[in-house]
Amino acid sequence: METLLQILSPTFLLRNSVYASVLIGFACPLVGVFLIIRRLVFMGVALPQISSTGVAFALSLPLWFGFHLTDHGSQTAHTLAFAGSIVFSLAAILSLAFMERRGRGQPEGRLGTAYVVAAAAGILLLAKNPYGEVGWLDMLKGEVITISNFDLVLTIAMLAFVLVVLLLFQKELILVSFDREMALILRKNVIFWDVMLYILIGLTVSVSVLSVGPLITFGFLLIPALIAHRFAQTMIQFTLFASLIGGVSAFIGFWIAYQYDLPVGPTDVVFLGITYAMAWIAGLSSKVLL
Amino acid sequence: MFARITPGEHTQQPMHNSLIKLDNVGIGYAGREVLSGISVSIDRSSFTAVLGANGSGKTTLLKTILGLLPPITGRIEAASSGVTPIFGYVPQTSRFDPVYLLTGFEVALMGSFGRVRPGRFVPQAERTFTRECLQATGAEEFYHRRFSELSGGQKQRVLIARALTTRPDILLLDEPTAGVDHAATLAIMEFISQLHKERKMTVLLITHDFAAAHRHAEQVIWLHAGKVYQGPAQKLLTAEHLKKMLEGEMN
């Protein structure tokens, strides 16, 4: 309990990390729900990895051109990292979704390849970068300790943007996902709404990867939505439950990690995994009992 | 006698009562024609059945009329007013993914989205109208039930309610009785027929069911061996004509 009070204290040293991981816990499942209903779960796995490779790529650019980033946490580095993350995320999601729509080849194969190539490229970029071990490895491991005010503000802005867009355009996004033909017949611009959704997903993934790394991001994109789907009765419940599970799990995960001196990211994801397993068993046993 | 429309041939049809007219249209996917030279018209307040074997181009024709596929050749004319009619489309139930946690009401409400601008919430009047459409199709009891958990016949009723919610000029149904048991098939067909008679609703029905087409439809468009035939159901679907056509194919 003492640890909990410490974490909740406004003077807590790692408060930015708590706020950021909880905000990301709330935000990621909001778009993760669309990955589940559009059967794009593998994209939820590949995308954060590609996004983090974008960060590594962008931060390597100055070195390749003979510049040195003296301070890893500088505004320039952050801007570069954000640009790399968002460019890679959006390029990946738009091209993968386009190929998905064409329905040719093997989508799992494409996503698997994208994931593994992105992971390998990230390692190669880190290996050749003298700053790699300073902060990037921590980020890739999901060590949520050094969350700057900039990262926190970015995360808050992203959550607000995602919430507003989803609230305003939920009916269009659900319609084009559920019944594309009907949307076309109702003269909806389905490409516009698809791109809007992908931008939302890409933005969420980019900001999350930048703040907490790919591990937590893909954990929070998918697992809360998968848990919520077992219990929700409506799409609104599905979205709300997923977001709540994400936010609450992020907080509990942080608490456990802080209590037992564990890395936050893996703790969050393992906690979510255990919750999912328990939800699955609960669902199974209720079916047996009924 | 029935009007026989072969590829490249035209029939002179009066336009005044026509809701949709296909003029020498070629249909298909990615520039490859499945059927060509289609010249048929759908009259206002008519009940037209589109018949044909699997792969004959029924669904392709429907999608072309709906504007989901562009015609490869020819053109599709809207009614004499020149305004594209509002389509109430009833797709096959099998294409919906059960992962969506949508209730019967939420699915039916989608029909109103064409009248509600993006970023606006659906007004109460539209919700009330959707409820009325569900009532009209006998699907009110599915209001709160999850769409994916309904039976094939129940889903069809919700989808017909959704199509009515669009306030359509024409109802287009793609094999509404596919995968539905016999009793539900009869009920659905009776309901569609009743809708047509009571509301003077223009109906375009795609079906494999010759008996149902004979019983309910006034006009038939029959896609057979790469050719398109249109005529009154009572004349086109007589044993004599069917025999003649099938013999013609064998010869």
Contents of the next structure:
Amino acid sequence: METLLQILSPTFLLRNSVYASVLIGFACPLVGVFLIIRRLVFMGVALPQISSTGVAFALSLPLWFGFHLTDHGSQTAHTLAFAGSIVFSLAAILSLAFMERRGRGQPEGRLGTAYVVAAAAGILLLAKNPYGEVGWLDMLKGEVITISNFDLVLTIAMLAFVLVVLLLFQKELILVSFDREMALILRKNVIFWDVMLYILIGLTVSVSVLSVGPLITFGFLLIPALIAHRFAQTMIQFTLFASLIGGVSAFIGFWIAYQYDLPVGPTDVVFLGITYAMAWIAGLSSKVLL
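With the form predicted together with its partner chain in hand, show me what the form predicted on its own looks like.
Since only the chain itself is given, any partners or molecules it might have are not part of what comes next.
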């Protein structure tokens, strides 16, 4: 209980990390449900890693031109990292979605290749960066220790924008994702709504990777939605359950990590995995009883 009171205190040293983790825990499942509906789970795996490679690429650019970012926590470094994350995320999701619509090749193979190449490229880029091990590698591994006020404000602003757009156009986005044929019959601009949804997913992934790293982003992008999918009866329930599971799990995971001096990212994801296993067992038990 003492640890919980410390975390809830407004003077808590790591309060920005708590706020960002919980906010991302609530927000990521909101776009994650669309990946589940569209059966694009592998894209949820690949995108955070591609986004982190964009961060590594952007942070390496100044060195190639003779400049040095001596402080990985500076606003200049984080602005550059955010730009690289967005560019790589949006380029990847739009390209992969385009190839998916063309129906050529194996989508799982493309996504798997994109994931492994992005992971290797990100490590190589930062390995050759003399400032990479100062903090950027830790961030990309999901070791959420400190988040600056600038990063917190950026995270809040971007995720608030995504939430507003989702609320305003939820009917169109759900229709295009859940029943594409009906959307065409109703003469909806399917391509426009597809692109809008992909942009929202890309923005969410980008800001989440920059704040808490790809590990937590991937975990909260898909696992809460997978848990909620087992129990939700309607789309509204699906979305709300997924968001609540993500936000609550983020806080409990941070609490456990702080209590036992564990890295936050892996703790969050393992806690989500245990929750998913318990949900699966509960669902299986209910079917047996019926």
